[in-house]
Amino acid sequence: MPLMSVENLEITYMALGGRIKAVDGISFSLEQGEWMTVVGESGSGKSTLAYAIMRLVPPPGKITGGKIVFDGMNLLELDKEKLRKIRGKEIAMVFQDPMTSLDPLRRVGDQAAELFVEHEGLDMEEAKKRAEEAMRSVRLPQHVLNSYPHQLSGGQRQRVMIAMAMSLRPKLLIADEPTTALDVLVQEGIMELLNSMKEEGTSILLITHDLSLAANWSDRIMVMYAGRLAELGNTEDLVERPLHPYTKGLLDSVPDLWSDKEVKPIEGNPPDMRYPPPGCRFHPRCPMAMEICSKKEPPILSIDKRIVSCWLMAKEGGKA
C-alpha cells in the first residue's frame, strides 16, 4: 500500500473570465521513502497540487473533485483539528519563498521551538534545545536562532525551513521550488539535505521547473502541462526515452555543458487556462500533433511501467 495516493484530483479557481481548472484529473501514488519530482512550466499546476495535499489551496481556489489518501486517511474528509495534528508532524512543506512562511516579527528560534511545543508537548526550555539541534543538523550557526528572518540570507532562510520540516521526522516532505534564486553551491547543499531525509525513510515530493535537477535526484518524475498529467515514470527511463512530445521538448531545452547538444526551446506559450484548447492541451505547440489531437482529449495510457497521455502513443499501441 503506497504512503499516498491521489485519485482524479480537480482544483478549480473562480475568475472573472470563468472557471479555471488549475489541476484537472491528476492521479498518482507515492511510496514510503520514494522521491518523486513534479516538473512543468509555470502555470502547469505544480504548486497548486502541493497546496492541495496540505489542504492550503488559497481562495478563490477550491478542491472540486477526487481523493488524497495519506497513510490510509482521505485528507479531504478530515476536520481542521485532525489536519492541524498532521501538518508539520506527518506531512511537512518547504514553501517556495521562506519569507512568506516565517513570521517577520518573531525570532527564528522561537518559531522553530513552537513546533515541538505544539506537536510533542515539550516545555519551551526543552523545545529551544531541540530547535538548536535542528539548526545544527543543517549546518546553521547558533546565532541564527536569535535572528529575525530578514537578517538571514535566502539560503539560510531556506535551510531554516528545511530544519523545521526535518525536526519532527515527517513521513512526507513537500518542497516547492526550494532552490529558486539560490546559487549553485547552496542549491546542492539543500538537495543533499532533502536526500538525507529520504535515506532516513521520508518520502519527498519536489516541485520544480528544472528538469535537470529532477533527473539528478529523483526516483520518478511526473510531467504536468496545463493542469494535466503528460507523463509519469522512472527517472532514468523518462530521461533516456521520453514518450510524450512535451517531455522531449523539456529535455531538448535543457543545456548540457559537457556536449555539443543543440538547445531547442519549445515554441509558443502555455495556454490561457481560462480558455484551454480542445483535445490535447499541448497540441498547438506540438510538432507531432495529428488531427485527432485538436478534437479529443488523449487517453491515459500505461506503457512499460510508464503513464502517458498522448494520442501518438495510443496510435503506437499503448494500453489505456
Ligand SMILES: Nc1ncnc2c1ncn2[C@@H]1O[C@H](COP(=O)(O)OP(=O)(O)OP(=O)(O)O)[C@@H](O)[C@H]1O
The other form holds:
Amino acid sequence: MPLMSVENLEITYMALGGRIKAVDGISFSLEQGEWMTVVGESGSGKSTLAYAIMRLVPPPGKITGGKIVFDGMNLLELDKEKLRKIRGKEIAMVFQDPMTSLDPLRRVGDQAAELFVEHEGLDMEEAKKRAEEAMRSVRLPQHVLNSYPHQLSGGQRQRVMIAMAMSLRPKLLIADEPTTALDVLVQEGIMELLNSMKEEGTSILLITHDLSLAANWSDRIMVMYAGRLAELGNTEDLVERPLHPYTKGLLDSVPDLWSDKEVKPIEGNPPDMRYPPPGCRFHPRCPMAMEICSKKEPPILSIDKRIVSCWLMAKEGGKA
Amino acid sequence: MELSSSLFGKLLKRTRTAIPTGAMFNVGITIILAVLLMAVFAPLISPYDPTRATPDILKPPSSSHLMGTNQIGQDILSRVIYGSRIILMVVLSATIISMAVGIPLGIYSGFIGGRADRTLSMVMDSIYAFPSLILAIAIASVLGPSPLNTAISLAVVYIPTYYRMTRGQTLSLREQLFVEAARSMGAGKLYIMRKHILPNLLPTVLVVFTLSAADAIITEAGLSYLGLSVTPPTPDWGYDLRAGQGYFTTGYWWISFFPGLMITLLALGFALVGEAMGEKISIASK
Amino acid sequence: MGSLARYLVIRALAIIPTILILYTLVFIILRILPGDPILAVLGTKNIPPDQLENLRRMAGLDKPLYIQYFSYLFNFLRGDFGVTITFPSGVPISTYIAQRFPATLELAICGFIVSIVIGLGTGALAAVKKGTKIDGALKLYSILAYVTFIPLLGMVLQYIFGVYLKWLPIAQRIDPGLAPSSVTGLYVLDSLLTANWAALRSSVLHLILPSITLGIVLSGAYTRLLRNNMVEVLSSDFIRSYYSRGIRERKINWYALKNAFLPVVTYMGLQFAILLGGMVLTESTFSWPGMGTFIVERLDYRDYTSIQAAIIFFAFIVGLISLIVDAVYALLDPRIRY
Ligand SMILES: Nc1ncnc2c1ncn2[C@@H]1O[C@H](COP(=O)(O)OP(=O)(O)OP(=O)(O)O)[C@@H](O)[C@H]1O
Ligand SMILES: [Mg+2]
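What would the structure be for the form predicted in complex with the ligand, given that what you showed me was the form predicted on its own?
Every component of the complex follows; first up is the chain already shown.
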C-alpha cells in the first residue's frame, strides 16, 4: 500500500471575480521513502496541492472534491485535533520563504523546542536538548537557538525550518520551493538534507519550478498544467522520453550544460484560471494541437508506469 | 467656462466612486440629514421658544414636553432642536477653514519636498500629537468664550489632520505616471497640482472630512461642556448637558441625557459615513 | 545592549524638537495672538492701571518677548512655573501641579489599562471571528465607543452604579479624611506603601467609574487597530508555518496577538494624547481633582499664568510619553533590541 494516495482532488478558490479551480481532478500516489517532485509554471496549482495535503488551504479556498488517503486515513475527514497531531509529526512542511516563516518575536530555540513539547509532551528542558540535537543534525551552530530570526541568514533560517521538519521523523515531508529564495550553493546543501531524510525512510514531495533540480534529485516527476496533471513518470523516462508536448516544452526551455542545444521557452502564457480554455487546457499553446484538443478534455492514460493526459497518446493506442 | 465645467464634471465623477451603498452608510447619512433638517427648520418644528423660562420646571418627558423641561422650565426638545444649529455651524465652518489651510499646505509640502516640507511636517506632527481638546482650550481661553472662537480653535486643531493626509496622498500621486507625462509636456507645477493632484485627492478628503467631523463634534461639545463656547440662554448641546448634570444624579436624567445623546448620535452619523466610504475606497484601490 | 541604548538616545533627541515646537506654539497662542493676554483674559473688567502693571510683572509680561520666551522655558525646566495672578494670587503654580498631576496620572494609568484590556480582547476576538456576526458587532462597538461623549457615558454610569445600585462613589478620589500620607501622590500606591487598607479600598472604589468611562471611550480605536493587524498577522507565513507544525491553535492565536500588538504600541503615543484630552472631560464629570479640573477652575478665575503653565506642562508630558512608548516598543521588538 502506498504511503499516500490522492484521488480526484479538486480545490476551488471562491474569489471575488469568480471561482478558480486551482486543482482539478488530480490523482497520484506516493510510496514510502520515495521522492516525488511536482513541476509546473507559476499558478498551476502546486502550492495549493501541498496546502491541501496539510489541510491548510487558505481562504477563500476550499477542498471541493476527492480524497487524500494518508497511512490509511482520509485526511479530509479528520477533526482539528487529529489533524494537529499529524501536522509536524507525520507530515511536515517547509515553505518557500524562510525569511517570513519564523515568528520574528520569539527566539529560534523556543520555536524549535515547542515542537517537542506539543508532540511528545516533553518539559522545556528536555525539549531544549532535542532542539539542540535537531540543529546539530542540519549542521547549525548552537548559538542559533538563542538568536532571533532576523539575526540569521536566509540559508540558516531554511536549515532551521528543515531541522524542525526533520526532528520528529515525519513519514512525509512537503517542501514548497524551499530554495527559490536562496543562492545556488545553499540550495545544494538543502537538497542534500532532504536526501538524507529520504534515506532514512521519509517520503519527499518537492515542489519547484526548476526542472533540472527535479531531474537531479527525484525518483519520480509530476508535471502540472493549469490545475491538471499533464504527465507523471519515473525521472529518467520522463526526462529522456517526454510524452506530453508540455513536458517537452519545459525540457526544451531548460539550458543543458552538456549539450549546446537551443533553449526554447514555451510560447504564450498559462491561462487565466477564471476562464480556462475548453478541452485540453494546454491546446492554445501546444505546437501539436489537433482539432479534438480544443473540444474535448483528454483522457488520463496509463502507459507502462507513466500517466499522461494528452490526445496524441490516446491516438497512439494508450489505454484509458 | 468650459474648463470649469469639465473640472466640475471630473470632481463629480471622482466623488461618485467614493459613495458607497450599504446599511452603515445609509444609517449615517440619515442621521446627518435629519440633524441638518432639524437645524434648518428649527423655528418651524420646535414646539416652544427654547430660551423662555416657564414655571413648568423639571417636568419629566410627557406628551406636552416630549423630552421634559429643565430646572428653569425651558422645553428640552426645543433646546435640542435649536442646539443643532450651533454645533453644526461651528463644526462645519471650522472644518472648512482647516481644509482651506491644511490641504494646500499638504499638497505643497508633498509636491515640492525639501526643507520647507520637513519643517512643516515636523510642526504639523507636533500639533497632531498634542491633545486636541487641550489645545482648543488654550486657544479658546485667550480668545474668550464664543462660538466663533470655538470654531477658530477647532480649525487650528484639525489643520494637521488634513495636512498629513494630503501630503501623504500627494507623495504617492506624484510618482504616478500621468503626472510624469504631464510634466514632460511642459506643464507648470501649479497646473499639475490643481489639475491632477487635487481632483484625485477628493475621495480621501471626503473620508477624512467625515471622520474628523465626527471628532470635531465631540471636541466642540467638550469645549462648550467646559463653558468655553456659548453663554446662556443660547441653546447648545454641550452646555445644556453640563447645566443639567447636577440634576442627573438626583433623578432628573432627561435634562442632560437628550443633549448628550444628540452629541453622540451626530458624531456617530459622521463616523458611520466615514467608515463606509473608507472601506469603499480601500476596496476600490485593491 | 549598545544598539538599544543608541536607539533610545536618538529617540530622546528626536523628542526635543517636538517639545520645543509645542512650547513655541503654546507661547505664540497665549502671548502673541491676543495682544495683551492679561486684558484678554480678564475681559472687559475695569482694572486700575497700577494693578494691571502689577499683574503684568507677576506674569512676567513686562520684559521683551524673546526674553520672556527663554526665561519662561528655563524657569519651567527648573520646576518654577510662575505664580497665580488671580485669587488666590501669588501662589506658586508648582504646588498646584504637584497636587493635581498625581491624581491625573493615577486616573490616566487606570483608564489606559482598561482601554487596552477591552481593546485587545475585543480586537483579538473580532480577528479570530473574522467575517462573522461577532466581528460585525464588535466593529459597531468600536465606532460607538469612539463617538461616545464622555460626560454622557460618565453620568449614565454614575446614575446606575452610584445612585441606583449604590455600589460605587461617583465623585472625588477618596472618601474625606482617608487620604493616605503622600509618598508618590498616587493614592493606590501610597496606601499600599503605608499599608493603609481603608485608603486603598476607598481609592480603588473611586477609581472604578472614571477609569471605565475613559477606558471604554478609548478602547474603540484599539479594537479596530488590533483586529486589522491581527487579521493580517493570522494570514502571514509564520502563522501558517506554526499550523504546519501542529502547534495548538490557542498558542498560535496568542503569538499572533503578540505580533499584532506591536504596531498598536507605536500608536499608543498618539492615543495617550487623546486620553489626556478625554481626561479633562472625565475629571470634570467625576469632580476628579486633577490637572483637567485645575485648568477648568483656573479658567473660571481667568488665571492666565496657571492655564499657561498647565498647558505647557501637558506639552512636556506628551513629549515624555512618546519617549516612553518608543522605549516600550524597543523592549518588545527584538529587531530593535538586537
Ligand atoms: N487566495 C487565493 N484567492 C484566489 N485565488 C488564488 C488564491 N491563491 C491562489 N489562487 C489561484 O490558484 C491558482 C494556483 O495557485 P498556486 O499558488 O497553487 O500556484 P503555484 O503553482 O504554487 O504557483 P507558484 O509557482 O507561483 O507558487 C492560481 O491561479 C492562483 O491565481
Ligand atoms: Mg506556489
